[in-house]
Amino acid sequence: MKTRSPRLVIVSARAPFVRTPNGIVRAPGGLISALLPLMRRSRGTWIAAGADRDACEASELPFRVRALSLSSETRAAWYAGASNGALWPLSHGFVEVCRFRAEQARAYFEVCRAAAEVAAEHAPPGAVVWIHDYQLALVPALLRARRPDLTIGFFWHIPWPVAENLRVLPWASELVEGLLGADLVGLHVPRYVRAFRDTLDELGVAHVNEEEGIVVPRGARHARIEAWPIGIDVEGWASLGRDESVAAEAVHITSELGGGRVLLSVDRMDYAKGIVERLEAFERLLEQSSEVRERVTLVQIGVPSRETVAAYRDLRQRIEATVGRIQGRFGGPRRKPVHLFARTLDAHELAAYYLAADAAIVTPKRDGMNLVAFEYIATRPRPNGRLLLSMTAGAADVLPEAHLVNPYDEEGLGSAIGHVALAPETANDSTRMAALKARVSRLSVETWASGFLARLEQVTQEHAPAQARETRLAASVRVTRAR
């Protein structure tokens, strides 16, 4: 299906490029990679709420980039406060970490209003506006009130919070009503769609469950909520995996680590990633097994994140203290059982570690998807290696052939790490990895982006089969009001 001709408007917290000491460069991440070609073709506008305004104006791109004019205080209260101090922990199940402060909520509403105003100003008549992520959840309804002619899509990139947790958010109703201003709301996997349905039940919002998702009547139109699993730049990672210089670097990494079995974890330093719990599980393995002590090395790449937020600063200290304790107990002049790299690695460097690793250990406590699992699979030219994956990550729903583990089960986590580290590889491992590679190849980020936009166009052009749908919606409204 072809997408519509009106120019595309993207609204996100991040800009497609960042200012560095070496100049302005493309921002990292699969989402940016997927959206840039679409924006170049559409010659539309990218509205970046949290971007450097000077960098935006200095860009030389075939489309416009606009940054919001925000004070540093408003930006901090919106991003570090309401977004990452409230919505992020709430969505990942860490209610005890949440901080609901009235001034931060006001900043969140202010930034969403500003983003809606800029989008309304720059969107051509009948344009498609695609809004991204939890930092801007109020924008769809605010924008629709200003520009009812627009086609509006929204993608929520983290887990949808369970209804019981969402109860504690003082502005939960406003959050959901904001999202329902979109024609199509995308979530990663079906269980997040089911969680959204539970939220609608909790709030008494009439809806109809359909095979492909949820339909919510909104006056003369309706909003759809559907699962759209995001992917990665499959060919880009596969190409790195075939690169001779990357392969040579992988051999060097293996040699530098002592030539034994290599386990790899790659995470932002976030409490949802289960990094400390993973390190402690590996420490227990070192206590129990001389073979692990002699042959297995865990490489933990931890990208520093949100260090203006106290919980993230505390986490980094805990990670570094745990690694230090492990090194003190089990390390020596010629042997380091754990290597921690607290920095961002570029794709070339990461690919070398993906090739060097006998197993990837991806065990977040909760994660919207987790694309590290996808990258590890796509980079390896042959169907070898192992993926240990948390069953609480969205990726587990689309990668069932991985070795799945409960990250909250201390004994089970340790046993699973021990198995992928030490058990001889078998034909079953090759079969698993071949199946995983096939799944990842079908989940490219380009297919995700173009498919979502095509579906968005289809949704806005739908004409409900009058009698059947009206009957179901009327019945749903009666049931909801009767509660």
Ligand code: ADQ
Contents of the next structure:
Amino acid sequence: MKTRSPRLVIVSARAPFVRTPNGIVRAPGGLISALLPLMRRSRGTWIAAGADRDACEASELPFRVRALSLSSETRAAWYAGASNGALWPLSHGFVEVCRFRAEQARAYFEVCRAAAEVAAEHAPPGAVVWIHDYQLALVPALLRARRPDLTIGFFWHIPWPVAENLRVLPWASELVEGLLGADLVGLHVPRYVRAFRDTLDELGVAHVNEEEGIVVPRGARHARIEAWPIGIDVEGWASLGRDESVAAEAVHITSELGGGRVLLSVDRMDYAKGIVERLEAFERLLEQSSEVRERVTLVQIGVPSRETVAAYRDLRQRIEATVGRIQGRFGGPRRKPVHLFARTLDAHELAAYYLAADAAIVTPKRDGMNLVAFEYIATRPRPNGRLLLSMTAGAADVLPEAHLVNPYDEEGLGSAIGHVALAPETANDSTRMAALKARVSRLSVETWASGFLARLEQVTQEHAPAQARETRLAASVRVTRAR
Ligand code: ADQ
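For the form predicted in complex with ligand ADQ instead of the form predicted on its own, what are the coordinates?
Below, the chain from earlier opens the complete complex, with every other chain and molecule after it.
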């Protein structure tokens, strides 16, 4: 699908480039890979609200990157506070972890206002502005108030909170009104669109349910809320999977791990990813099965994340303590049942682990989508291996052939891990994996980005007749009054 590439403005919390000890490099992740080519073509502007200004300004790019000037207090209250201490846990169903503080809400409003101002200043007339994620949910309405000429899209990358949970957010109405300033709001799967509809019902916001999603009338225009499942750079991962040096590294990893069965988990260290619960389920399996004790190794790759938030620092300690206990109980001089790497791996290394793993264990307690599940499938050249996937991850809705598991069911989780670790692979497994490969190929991140932007432009065209009607109506009112 072709999009009109000029005039694109992206607004996100993080920048496409980050500063590392080796200089300024591209930020990791599929979203950045998908958006960079679009931005290069459009020569537009990327507004990175919480980014390092130097990294942004030093990068030599065919488009502009702008950071906001935020004090360290405002940045912390917005990012670690309102975003990751309130909206993240709320959306993932961890209400008891939420902290709602007025000064953090004020910082959130302030950052959204600042981002809207910078976007209003840099967007050329009639430009398309695409805003990303829960850290910037108020930007659409704030921007529309300043620049009604713009086409505004928003993508919410995490689950939409169930209405009962959102109720406890003191600024729930402002959050929803902020989003409804967009012409199109994307969520990953229809389940989240249904949850959004419940929120509108709860807040008494009039809307129309259509097959494609929800339409919310807003005067002369309307906002649409639709499911747009994200994907990954399928060809990038597949070509790493075909690379001989990656394959050689995978063989090396398998033999270093003792030649038995390899289970792999890759996550940011986040309590929503269910890492401790997974380790505990594996520990119970080790208690119960001598075959698991002798033959199965779990590799947990867990990049530390958001360590300025207390819940995350505690989590890292709990993960390390659980791994240490398992090691103490079941490890030996030649056998280590769990390997934990608390660092970022480059794509080449990660791909080697995807090849080496007999099964990927993707068992978040809640996840907007989960791209690791897609990467495991795309990297493997042949339809072999198994994917154990939480039914509570958005990915479960688009990958129904995975082995689905309820991450809250302790026995169920243990026996599912035991099954994917030990049961001999059958023709049914390869049929399932072939079906998963076909699904992941259809869900590429390029298709997602260009499809969303094309739909955004289409949705905006729908307003044109309504806006013309409103303008005619307003003109006739003026004429009548003048008489
Ligand atoms: P995340 O919560 O960050 O994203 P996820 O979708 O799993 O979660 O993506 C993580 C990415 O980081 C993957 O590309 C993975 O390869 C990479 N990664 C993780 N650990 C790594 C490590 N140690 N070394 C190197 N790379 C590592 C949010 C939502 C998700 C949603 C995405 C996209 O929470 O649910 O799928 O946005 O919308």
